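What follows is a single chain, given as structure tokens, in the form predicted alone.
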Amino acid sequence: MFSFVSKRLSLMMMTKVCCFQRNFSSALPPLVPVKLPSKMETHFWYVLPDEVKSESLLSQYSELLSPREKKNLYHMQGDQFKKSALLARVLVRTTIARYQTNCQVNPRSLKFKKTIYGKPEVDWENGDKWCPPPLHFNISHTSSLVACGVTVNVPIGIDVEEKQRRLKNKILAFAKRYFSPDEVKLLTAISDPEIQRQELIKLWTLKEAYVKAVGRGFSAAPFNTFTIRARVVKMGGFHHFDTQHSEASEIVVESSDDPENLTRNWQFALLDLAGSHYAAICIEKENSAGGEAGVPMRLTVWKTIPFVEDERVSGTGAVVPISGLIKQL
């Protein structure tokens, strides 16, 4: 299916015609606008690539990309990987374009830049009559799910992983290489190999979301230098990260260098998404001194095929909270 789009991208690369200036309003319907997230609210959008079957739609999607994005896509190997990468770029562009303030934002006109640590952000064009929104976003994708998280004023990091993901290495050998000693101890105590694998994937998802939210790169926050823990709210105590119990718990980060110091200014949510993936969200609390304990993350989740359909799925069986304080909207 995706070969048609690959050929079209190849033609664009060779001709470099001025088709980049096309007005796509006649080819694609307008996006449904969405209000910016409120304080301590997170918006989460996702696409299932297998549900995007139209070659015509994929071709239109490719025309939303910048010349550099087209070039990067053209050089990727494998149609499935190219399709996932295309949908990731389109999801970012269309999601950000939905948050209209004083003017309409064309998804194709958006420009991006990277911080010194490589985290992408919108490169807004400041105008005399328009102030860009303090919007933060982060993306993650597998071959079977593409996601974008959005907040206002505070950094966000997300990660999605397939629940059936298999590891090339043995679980504990993998954990000893990347995880903290306390997390390895937790995994070692699990006798069931399948539960052990699932718990490792959940931990990995949370740790990656945290590093992406911090935005300083993996070299600045190696996985084995911090521990993910969960605090049972009703008991007021701490225990090792464990998603096998149903008590409401707040996920926190503990520095390996200073075990008594819990990094309280980050808030987490761990979800079972679409019955097939784990999704982790990490956002910075607005009060950098630590924020209020026990305040849930306000979360709205949409499943989308951009320009075709949007379905609000928060509060349904498609979004099942696993850990973290979460209030679905």
Second form
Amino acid sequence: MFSFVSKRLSLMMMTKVCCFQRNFSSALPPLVPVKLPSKMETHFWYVLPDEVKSESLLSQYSELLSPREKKNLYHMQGDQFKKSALLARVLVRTTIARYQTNCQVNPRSLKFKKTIYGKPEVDWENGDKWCPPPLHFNISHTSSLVACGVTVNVPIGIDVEEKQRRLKNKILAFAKRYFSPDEVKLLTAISDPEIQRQELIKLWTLKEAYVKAVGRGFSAAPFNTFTIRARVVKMGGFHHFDTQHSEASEIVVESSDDPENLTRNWQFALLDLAGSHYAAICIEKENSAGGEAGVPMRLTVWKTIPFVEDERVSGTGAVVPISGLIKQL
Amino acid sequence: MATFSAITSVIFAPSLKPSLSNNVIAERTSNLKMAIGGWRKNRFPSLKTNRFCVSCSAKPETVQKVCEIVRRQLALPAETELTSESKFSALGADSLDTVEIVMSLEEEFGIGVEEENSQNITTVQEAADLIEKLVEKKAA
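The form predicted together with its partner chain is what I need now, so please give it after the form predicted alone.
Every chain and every other molecule in the complex is listed next, the one we just looked at coming first.
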């Protein structure tokens, strides 16, 4: 009983300290807490750098960064790029802090580390067993969009890419160098060069999202050792998809190299985001023993400006599913 | 470096990827430090500085060529300073840019870069060093 009391006290004190720090260290308003996604849900947050115009807000944002993050930012070249890099750190810090509903966490106090394979994760360093949630996150950004995906219990990987992204190399030469033979075949069969380019970029984002979800680095799953493709799934029963058609396309990955991953279920979603970007999301399905076929990814998407506003955009024109079984919430 | 490998393989044998080549050690050093938690800083030799001591003699022409390719790939404005120490990530390169750079370097120098190595090219100097190593190997 006494240990419980002392734990409560130290938790309260910590809460007080967090709030104290936050109120005095900056003029930013308190963060609005957010409920964790349920086990079957994915949360996706994004920021459009062009919508963040206030210099004083940006300057307050940079105060949230760790010394190392500040140093990295300092060495970056290009204002647009620097701004989106700053927003990426701010988005991940504030998003994770907002999910801590038991104790108000100062986003500045979060520490990050990398797994042995280089995947970033939160370093919940303290010995207090306040039991941080089994939260998984992944970020991706371009100079015009910054995104963070969040899940509970299952790994997540995301990638965003500008729809207009052009390669410096020839499309098929690039695909032959990096993609699997089946994927090259698929791309080669596309006669319209613009469609071919779009499909390559979409495929790239899906493959990146997969590798980031697996979390073992580029070299653990070289791009040409796995194939990602869409397969048609007949709708039936009680699943409702975001599609008018009676068929939906499910995205699947087949690995030629790593049988271990064949037995796990990876679920994908590919979206047209904000009219400007392709966004790919890859999560591990929790029930890996064969999992039910045709279960959609339950997805909620917010456009946000940290500390300022959130706008839930799932189900609006800002989020257009391209493929994958998706149920927007 | 040999000592370092011995220590880590003793402690991490079951879980550590076997790909602890020289290229990867310094990258992994900081990851390992964080993963272990209890290690004190001074237990690890500082490897990053002498990681490429065998090959810090990449020809200036090679470095120059790499700079050209990077500048082209990233569409860097003329005023952006580009040196051998320039980090791709600091120049605004994302993963797609990096693999495109690798591909362009392969075509330019007639070499093939393994995925493992391409992941570890983070600066102009590292790219130049790896290129020369591969060119040499190919000539041998």
